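The data below hold one chain only, encoded as structure tokens and taken in the form predicted alone.
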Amino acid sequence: MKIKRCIFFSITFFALGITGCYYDVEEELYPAVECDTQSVSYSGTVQPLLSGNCYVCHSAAVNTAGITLEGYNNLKVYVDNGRFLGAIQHQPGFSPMPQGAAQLPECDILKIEQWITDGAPNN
């Protein structure tokens, strides 16, 4: 009895100092991931990313709460006015968009905020 409780505390301990002794490396984990934000524009950044995640509800055929953003003139409104941004980016005081879905892709937000800050340029 007393080799197999001896046997039972060795696995025991064993098991639990393998366990303790883990760490993880958060880069290692989680590697930055490269968000290219040079070459945005209104045609090739922007409208897809519109097309894929906005149209559903924004387009001028749907036109859900009154809001198109379907055409950079419509788009350009919502822009100017900070709307847009604030409910891709899920701020305090904006309805959060794509509603009832998950925030756009981090780097996708970055180069909606890049094209802005460039003066959201019809390119």
The other form holds:
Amino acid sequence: MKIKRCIFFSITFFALGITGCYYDVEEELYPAVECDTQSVSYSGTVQPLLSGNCYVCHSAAVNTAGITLEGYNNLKVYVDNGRFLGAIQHQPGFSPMPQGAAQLPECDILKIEQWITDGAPNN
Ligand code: HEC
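Same protein, different condition: the form predicted alone was shown, now please give the form predicted together with heme C (HEC).
Below is the entire complex, every chain and molecule, led by the chain shown above.
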């Protein structure tokens, strides 16, 4: 009986776009390797990530596609127009970055998102 009921609810919830019979285990949802986004900053977090992954094409000297991400003021333009986040998150409508390489690790993207949520300070 219980299984039949579960299947019934699963189908019902699936139709509603909700997964039925889901068992939330905290350890599985939030693995031990956590991403520390507590103390992100431009100079300590964002700039080194860009330097390692993006300056090869978007430094002031290289300026690929007319896009320079080197220097806070240059980067801020792309933070404010949303193209920076759209590109690294691989959102539809944006060119996925870094071009020709794997997407940045999820934790690095989370740190950048946190920095932007904090108002993208020049710190
Ligand atoms: C191998 C060279 C290369 C690397 C590395 C690279 N880019 Fe790009 N990037 C390009 C080129 C070429 C374009 C323009 C052509 C295009 O849009 O596909 C571009 C475009 C962009 C754009 C504009 C995208 C849009 O849709 O408006 C942004 C923002 C950007 N890059 C950010 C980054 C960031 C951030 C990194 C590092 C995580 C990065 N790029 C790494 C070559 C590169």
